[in-house]
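Take a look at this single chain in structure tokens; it is the form predicted alone.
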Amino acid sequence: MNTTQHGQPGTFPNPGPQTPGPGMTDRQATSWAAAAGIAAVGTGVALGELAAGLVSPSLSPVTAVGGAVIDAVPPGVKEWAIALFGTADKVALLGGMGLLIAALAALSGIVELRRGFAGVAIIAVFGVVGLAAVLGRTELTANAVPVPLLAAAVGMVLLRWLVRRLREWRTEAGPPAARLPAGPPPAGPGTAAQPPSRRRFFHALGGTAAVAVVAGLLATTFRGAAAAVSELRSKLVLPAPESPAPPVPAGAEVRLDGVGPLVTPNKDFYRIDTALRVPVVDPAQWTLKVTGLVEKEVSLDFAALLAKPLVERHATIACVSNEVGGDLIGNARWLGWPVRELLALAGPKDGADMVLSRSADGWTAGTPLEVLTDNRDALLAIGMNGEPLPLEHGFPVRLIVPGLYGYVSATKWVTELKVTRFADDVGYWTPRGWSERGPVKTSSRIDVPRDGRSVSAGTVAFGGVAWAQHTGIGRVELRINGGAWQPAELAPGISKDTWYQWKLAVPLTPGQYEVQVRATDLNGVAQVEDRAPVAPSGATGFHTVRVDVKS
């Protein structure tokens, strides 16, 4: 007779509480996946946050979408987001967007899972109107451009990898089972074995959200310092100069497609420096010290700065860098007080030679004293363009020497001017290879037609800029094919500082030509001929170009 007491025959052992088996159920793969979107983009986002603030502190793809944002909606929705949130309508808009991105990203995560490179897609979507909003921004910078292409590659390429794991431990794992075999659990009591590939995804998932969550807080202290300087130099007022740029002579401009305006845009202006991180000075913590061999040693704050009798002038300014026919050149309208009224307040000892200036980086600078103290525009400048410095180009302050290359002048973010000797100091360049003084070469740049390009037969205009900074242009010329000299017709500079800009309308027929340009300085001098390489002292050389012109 059957009975229902444990061990007697006939009966069947107790199997305990259900426990589900190791496998994974669809729910569970869809949530792991939308953390791994999140997990993927966030860090791309962050990644990209931090890299904006380390080169692009005034412009960012977080910053520049919003900023698109707020100037695409109705004015109506703008006053309504004003009356709910107050002063906090940007923190509102920023804590909007990140629920958005995050809702995207968890998307990607899922559609990626299902369906491999679907979720790579929207990512890329992401990355696309990220660098159209940043495309669109006033404050756009070369630097600015490569950010949020940066983000969205992190975010794909972390997208692949953490999903590739998510199927691993999927496939490993199996279907759930109902319920485990009789017997004892094979992992203990009321648990079951995991795969290894489920150790391997949480690894992944779980260093991915660290990674975003250390270059959150890194891009957050940049970007918050950055956003507060930013904001401080919008509402900065520059003070009317005391002596303001003379007017640009008519006809300085040649007006022909492909070369380029002749005062340039801050946001086209080339930026080079060894800063790694731009540096963010409070403008009301700024102070600049003169020190040295002086007689007395002088300090001067921003507000004192701005009282000064500022002076406005046109300059261009160039990188000793820049090879025969490069861009690393620019010519803009400089606000400023002049380096000589300074130093005239601390008075230079004798035998001081040279004067090194300090960025609030370390980074330093040797310049003659002469051309410091001569009656050539060297400025304290804090205007551009009409503008205050850009971040990138030195705010608040800056220095701007005419005639001499940028690394030996040019000091970005100044805080100190020691006046002293060749003999005893030396600037950040010069013990690395480069010339102790820096003079600017005359140098002259074809830039319509381009090197390589077709033109049809007939007449083909040529036209491009040459300069000799605190020397000034007298003479431009073009040779094809080794022929002779022609000269070309010379626009009238803006002043002897700045560079000219130059054209020559040529008949030609169908063939292949090597036209090259030289330009000669107001002292009768000409541009060297023979190729040198930027280093020790800049570039020399014709710009030579190559055009194929068709019947």
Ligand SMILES: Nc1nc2c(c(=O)[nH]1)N[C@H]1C(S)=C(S)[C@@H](COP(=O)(O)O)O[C@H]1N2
Given for the second form:
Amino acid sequence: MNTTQHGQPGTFPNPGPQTPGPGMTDRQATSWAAAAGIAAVGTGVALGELAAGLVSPSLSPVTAVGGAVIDAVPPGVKEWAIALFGTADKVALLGGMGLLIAALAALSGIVELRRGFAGVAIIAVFGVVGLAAVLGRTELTANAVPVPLLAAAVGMVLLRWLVRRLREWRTEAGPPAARLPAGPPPAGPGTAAQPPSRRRFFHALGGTAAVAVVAGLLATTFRGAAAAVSELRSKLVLPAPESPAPPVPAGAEVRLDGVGPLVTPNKDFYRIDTALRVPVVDPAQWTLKVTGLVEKEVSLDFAALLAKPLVERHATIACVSNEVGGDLIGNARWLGWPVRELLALAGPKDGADMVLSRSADGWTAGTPLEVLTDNRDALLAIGMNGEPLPLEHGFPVRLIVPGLYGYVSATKWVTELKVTRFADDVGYWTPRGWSERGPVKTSSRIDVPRDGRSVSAGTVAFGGVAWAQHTGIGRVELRINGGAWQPAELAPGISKDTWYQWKLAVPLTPGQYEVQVRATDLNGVAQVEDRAPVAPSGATGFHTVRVDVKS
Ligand SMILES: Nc1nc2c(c(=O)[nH]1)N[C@H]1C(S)=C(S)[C@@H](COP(=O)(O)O)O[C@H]1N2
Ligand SMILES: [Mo]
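Starting from the form predicted alone above, please write out the structure of the form predicted in complex with the ligand.
The next block holds the full complex; its first chain is the one shown before.
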């Protein structure tokens, strides 16, 4: 962008025009400034909606602000609105918001023309309101937070640019010619040439408006599909499991503030996938095909899946990219149908040793056939913590396999299971530098105190989680400044497939401490001490925190 020409009023390139310009009245300048404000803010909002549609299908800044308005208005007003608009109340709200946004956008253009940055400040307030609304929506993931900021930034930059173009035009056009009391208006070809800055302003304004329209149309298309599937999801009633989850044992929670929750709420559950746009899969259109080395190909639709005897189980899933001490891991209660029962219907042929699962967006994972047919509860999951799977976590159906990293097992939006051989097929990540097999490595984490924290001398409570899915944790120990390993209090896990919480109270005098944790599985195998990076098969090493104990 051109930063050398500011075109401020008073810096006429050539004062005292020899040929009188066509002139620009204050009213014209104000109208075009208002148009610039609407185009700039419109583009910001449209791009924000588009980004929201791409990143987080269920919510947009506009929807979030609208939702906040609905939550905030007193009940009387709500009833009045429903009485007045009936079922169109939401359309009326969105229409009203649109008009209000347009009015404020026009105002931002007008004040920006009068005084640089005044309009930008109004847009900044827009951004803050949008951000506050987004933060206030509990069902929203952190992914949506940058969206209102992006929208506001785009609006501010465009407004500065358009108003600068407008000022250049006004400067070149000069003040309006003295009004003649009678006679034809002086405007017209030949009378006064339009300055080139006029064309530049209209190109900028038209270009901006065109971007707003295209982004708005794309956003509507994306959101329309996502909104329809979100609606189906929210209306879906999950069947009761034939085999409910075993009860959470008493004492499974150590009840220490800051320790990762025993069951991770859906909105806090880590999300990892290659999907730039969350696949939007209509359950009525969904089918799962079992293909490849099978006696008989099987096809399953969603209604048939719901009618199966479902089981509900807790399982902790982790990403291979989880660093030592990291949070790409979570525990949930999954509702689904055991994959081994589906595979039994198809009848894998001799020689098959892998199932290549494929998602609606073409991602693949290669899972050992054995793990999907042994007695563990590898599930075709439809429910997560009592709800249908969130769109981001694979709605309507995903795989959950206790004991394997997600990249070789946890296919979201799953549509095909191809029974095959490791010799013949590869999952998505394998040719990209990750191991063919991905068993979860036994590991543990110190959640409190956090690394680098100061605590007061006396008894310091340490706590965290440890996991060795499908084997189970037998012991967790702490080591302080490289001393002897001290056993921590290990809470009972929900099952061998979940993480376990642990805690240990340690008396500490003032000073600097380095505290490490080590987990040992139920077979007596301790986690690996040597540090290894996440690639190719998962990080190892002891999680270490430095604690500053103050007197
Ligand atoms: N379709 C699809 N499924 C996928 C992935 C993906 O990129 N696409 N990523 C996998 C990886 S690497 C992990 S760790 C888990 C994460 O599941 P979550 O996002 O529900 O936590 O999903 C797995 N399933
Ligand atoms: Mo992952």
